[in-house]
Amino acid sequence: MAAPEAAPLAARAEAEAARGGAGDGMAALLLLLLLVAAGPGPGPGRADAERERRDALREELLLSPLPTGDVAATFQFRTRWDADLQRGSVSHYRLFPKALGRLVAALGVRELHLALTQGFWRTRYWGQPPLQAPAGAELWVWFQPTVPDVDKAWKELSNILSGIFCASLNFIDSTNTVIPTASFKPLGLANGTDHHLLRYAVLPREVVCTENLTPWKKLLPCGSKAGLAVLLKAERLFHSSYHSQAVHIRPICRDASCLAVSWELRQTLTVVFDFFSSGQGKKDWSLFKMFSRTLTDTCPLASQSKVYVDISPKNKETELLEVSPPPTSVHEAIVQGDRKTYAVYDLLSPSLFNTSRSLNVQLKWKRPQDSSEMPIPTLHAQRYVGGYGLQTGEICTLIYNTHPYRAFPVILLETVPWYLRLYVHTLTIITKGKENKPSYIHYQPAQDRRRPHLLEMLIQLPANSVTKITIQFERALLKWTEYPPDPNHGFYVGSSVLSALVPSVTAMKDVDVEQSPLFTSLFPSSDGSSYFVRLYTEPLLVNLPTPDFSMPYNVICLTCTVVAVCYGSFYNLLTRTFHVEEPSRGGLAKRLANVIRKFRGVPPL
């Protein structure tokens, strides 16, 4: 209890002392000494308030235009907790999504990492993305080394995260889950890195709409009533070219000094927007433009609001982008080896709000953009399926290094169904007309109807290079009934995935990660030469040999004709009584007629 809440107390114990007698003064100066006492020390109150306290919400909106004249938007939504969830201690939840926060606890995950997408990221004409996923649904996780069967908590945490997100992620299961050796390393604090612990999957058919969305809004503290989240606008985020939406759980230090654990969440939606397909016919947009909405108020709970605007110039001379109304501050940063240059509108300034009772945030183009400009991303890939024929094929993967005078390692991950048989002794690399060997290779094996293939390989890319990757896979014959509803759509083989330390064309500093951006914390740089990056190539859609499903209904309607004129014809020849029936004689009518018949000639009746 607070000490001004015990003084009114006190003053009416002394007052019930003074006009009571012996034995009620002596009970009054007793409340009076026990209220003195617990006045100016912390109570339990103050205590609970203090532990609620403890987590923050941050939220930002980076908005970049695209080389091509498209716009992507990036929503970061982080909520940190200085609080244990593994110990299950843990009973009373402000801003953290209870649902999550009791599924990181029941079932010791370390770390989660969903994404549903759907489009997708065209890394050769866009760039890098602050963060990419790929097509359909990727689910990894890292378990807690306690927990006694990992296979057995994968399987109640995908059921669990489908529920939650409405998608079909309980479709996944041994067939299309593998357990990588080097790709995927925990982002988040990590006292071993037993690759036993984690398990990777992805449905490239996965189809992402509003029922995903809706749940994915609803985790957050304030939902869609108030601050960024009011511009999440379901018929324009699926009106775009590419949407994708994540979930990312993982423990992270509270301090410097990292003696204490905190856990991490953040939710994060990239959107990007194609005036062109729109119908806008113009490269010029604003908050109206791409959202039908502008930001009025912020989120009560947030402690930091903002939004970010890419407004670097592509030449050092000229700048191109005019924004409007003028930002709150310039941020500067370097950010994936090229230094960028941030105009940044802060919610939660008083003087944003005081002009306008809302904020629209416009770009112009001051002069046309020259395609010529358009920068190359230092690594990006692309991959095909080639061979003719329903027998065999091909996988091709083309990864280009732009360097020009720098060479660095990339971890190529390749996740392959069953039905397609590779044939590992046809694996080919090939940089600039040489063969080039792999530094390290893990291979693991298919297994009908139980496990996919797993192959991943360190490939060192020369500078300024195209590396050529080819194997090739025999396509197997599946029992009828393990085809799909559309067998002839194709099968979908999911992407792969590049993970790469990067050089930087601009040596990075060592930043405070609470001080900085979100979009520049989620990768750390380990050093500063070089990014990490990871991105994915295009899924790949197979056709395989599928059966005439029309022959078994012709075959059936066949059959029935037959068996039932047949079966006809016996039933009635078993079943039915035939009786012999004698002519009569006739009666007159017929005697007349056989006389008349008679005298004409006529054989009788």
The other form holds:
Amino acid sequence: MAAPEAAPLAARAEAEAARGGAGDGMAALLLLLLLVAAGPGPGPGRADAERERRDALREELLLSPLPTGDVAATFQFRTRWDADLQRGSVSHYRLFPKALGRLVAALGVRELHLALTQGFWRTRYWGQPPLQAPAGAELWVWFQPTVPDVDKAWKELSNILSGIFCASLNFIDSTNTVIPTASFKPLGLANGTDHHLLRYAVLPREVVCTENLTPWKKLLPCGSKAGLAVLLKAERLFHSSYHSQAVHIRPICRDASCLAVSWELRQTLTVVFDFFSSGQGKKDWSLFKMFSRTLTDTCPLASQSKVYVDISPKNKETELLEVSPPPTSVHEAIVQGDRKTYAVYDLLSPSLFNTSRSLNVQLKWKRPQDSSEMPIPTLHAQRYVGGYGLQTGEICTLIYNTHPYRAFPVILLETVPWYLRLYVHTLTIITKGKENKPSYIHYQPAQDRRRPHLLEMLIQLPANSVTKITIQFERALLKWTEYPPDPNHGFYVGSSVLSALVPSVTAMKDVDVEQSPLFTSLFPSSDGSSYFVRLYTEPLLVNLPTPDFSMPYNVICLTCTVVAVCYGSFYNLLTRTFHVEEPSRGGLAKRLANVIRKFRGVPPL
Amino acid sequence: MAAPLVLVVLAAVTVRAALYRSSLAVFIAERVEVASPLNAWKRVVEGLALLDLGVSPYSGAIFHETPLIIYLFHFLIEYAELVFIITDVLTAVALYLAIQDFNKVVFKKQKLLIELDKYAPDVAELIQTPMEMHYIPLKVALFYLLNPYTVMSCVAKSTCAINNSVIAFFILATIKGSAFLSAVFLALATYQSLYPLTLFAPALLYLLQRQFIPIKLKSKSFWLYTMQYASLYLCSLVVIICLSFFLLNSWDFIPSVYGFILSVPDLTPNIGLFWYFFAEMFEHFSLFFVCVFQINVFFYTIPLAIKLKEHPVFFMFVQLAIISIFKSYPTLGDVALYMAFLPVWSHLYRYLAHLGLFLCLPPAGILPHSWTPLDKAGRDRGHAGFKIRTVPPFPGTWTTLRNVQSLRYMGWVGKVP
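To complete the pair, please output the form predicted in complex with its partner chain; the form predicted on its own was given just before.
Starting with the chain above, the whole complex follows.
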């Protein structure tokens, strides 16, 4: 595996050296520098140089037009490094970012998945996403079994990531962290799966902006200066319906025999450009229209740099799309159960930049698209809050299985904050009018101010059906300091996660991970008849009853008055003694006063 | 006397059964005045459902009932309505028998004092006649069974009815003079909700009075009897708690039940004083105020014991009233229990000031309005609801205070020759 990747790198280095300047002097200097760098390093210099060259960067951009006329662009940057980060013997970082490498080594992280998303992927209209993430920030991590205190490591990890990505991940604490038992299995190599080593947290209120994009881009080997990353300009990326940037770190097999471990870092960015706001009336897309940039150069550190455009015919007819300039090659693959055709632009092939220094891929529709032809994805879901008033409510989830004849199970994971008190005896699951009992339920009730609710269920979805899952909750009154600055905005409930192995229409062959495009290879598939899908539902916004924030003093005074009145009266009664007083006759003055008092209607003296 | 009692019981059972079948049952069950986080029926069902799922009911913050309730309702969940109706009837019968016995004792004492010429001549109108005293037990049973507060509590299936029943049996056992049964029922009542611990003092005073042991600190027999009673009580309490341990093989229920009662983490609105105060209070002082409020409940026992040592049953009534006003999660069921005792001291009412305030069934009118502002309007008018809700403690306190005053006055008047 090292040889084919090392060869282009070596060739590249030589080409650079040749381009860089006048011949021998430069070459000698470079050799000297190389020897100097390799010399004082730990271990034999030759082996070290070998080791440091065994990291590779692959980047790709997938442009897929969506059924509604929007365009989804998915960037993936994959850095693969044949080093063992866990041993701690690594000190020289080249393509793999040092910040993340040190993090993995120091905190004993086995897998890390962080996603920051703005917007919501509309599965019903856009189809199944290549990689979906819930709205807000999502972080889930598998730790190594050698970590002594997983909660402490989790807290440290969220704080460090918060600093690296300029996101408020430091708000992740025990009130929004859960330990799922079935929904999140390791995506990389794993020895055992003790779910106590897994932590999952979602911050639905988190907003993604340029401040988060900049550190994300900085982790790329070429930054945003060369290769596909030049297209990542913030003013166009955030002017979209959906923007999701993610970081995935996991260990993978170094080769087919799997005797050694390599570490893989994938940075993915998915953005959906809205036809109505940026299409300007015509549904023709181009890179310049989407990103206001074109591709000019390739990243010299990348071993592979490709642009894939989805030109699959919708009804097995002639293609709907026309792409220009003509692609380098055409690739066919079975992705998520469908046979798809991609036009491939290989940025490393010299013929691409021959005519012009820039590559502007353009997509033109050959004939107008019928909106009635929109394909419905096999699995999609919806979630909403039912009920009225501020005392109780109901969370309803609808899951649709549109496969005509195959039933399959789905795992639903719901994390509900503690202040919406769920009543699990009101949980009802109804499919086609009949009750559907889940074959596995894991419920962990919430503890006030310490832990959220966790509900995980395995539900069998019959073919061509709608399943409705409802659970009732009660809204709690919080202490006045626990409300956010705008309490009437409401409180967010994070998206629920649906994980399923969806049966595919066409059989998929097992393909070599290294050769196939990146967008097909994040989720491992065990057999060719189904593919793994992870969907997220909408986040919910729920109002809680609020006390009057302007009256703490009044309330305290009133309550203390009641208690004081009571105490005072009791004290009075218990210590009062009665004396007999003889009625005295009194003098003339008193009798006169009494007469006057009688006229006034006042009791006599 | 049995026939009118049976008639009253039948009427009460009919009213409750009719309400169970009507649509009001669901509406009443959700009202916060009758269902608090400690004794709501919905939470009992939730706890049993959690147990079925294999999760400990005490691992969450929903279920705060004692394991005894789990034991009871694990088998009787289908007959829940019947259980609550029977509980109410048993409470009423227990109160009836207790007050009947108590009246006999009072009458005997009165007769003795008249013969010994201890009363002043002009208090003839204060002396109770057998005719008046004959109907008091029936009035007590009536007051308890047909009180709208009790009916609402029963229809809401609030476990407050079970607590009231245990307290009623404790009162019956005390008045009958059985120290052992009184200690057992008191331990059960304390185990259910912590506050009946304060009823230890009036029960002890009554039993001492019955045994004709003088209440002097230097008397040896006084201390002997106190130690006996206290040890009976503590032993039964320990036995009950250990039995609860064996239900789920864990001590989780102790922080979930007693920790919850004492630290008041749940701020669901109810008719008490605690919730809005703790919702609006500064976090820094929360421990201080929790301690102050809890001490307030237990604090009146010793002074009242000193002052009312000759009237232990009245002391018990005042103590019940104090518990139901100042406890952390009061409901109307607790109020109904002490209201049932009002006919026993009907001869004091000529001295009762502020009669209008006493006839304070205005709470029954205001209460339905107090929760809706918070619910429907969505903004806070909860402070308005809170202010309205602090009114009910006032009549309670007023009644108790005026009763105490009247009793003392009467005692004083009676003694002066």
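For the two forms, the rigid core is made up of the largest set of C-alpha atoms that agree within 1.5 Å on superposition. Here the structure is a predicted model, which means the values were calculated and not measured. Residue numbers count along the first chain shown, from 1.
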Quiz item: Is C557 among the residues whose Cα moves by 2 Å or more between these two forms after superposition of the rigid core?
Solution: yes
Quiz prompt | Large Cα shift (2 Å or above) at L541 between these two forms, core-fitted | solution = no
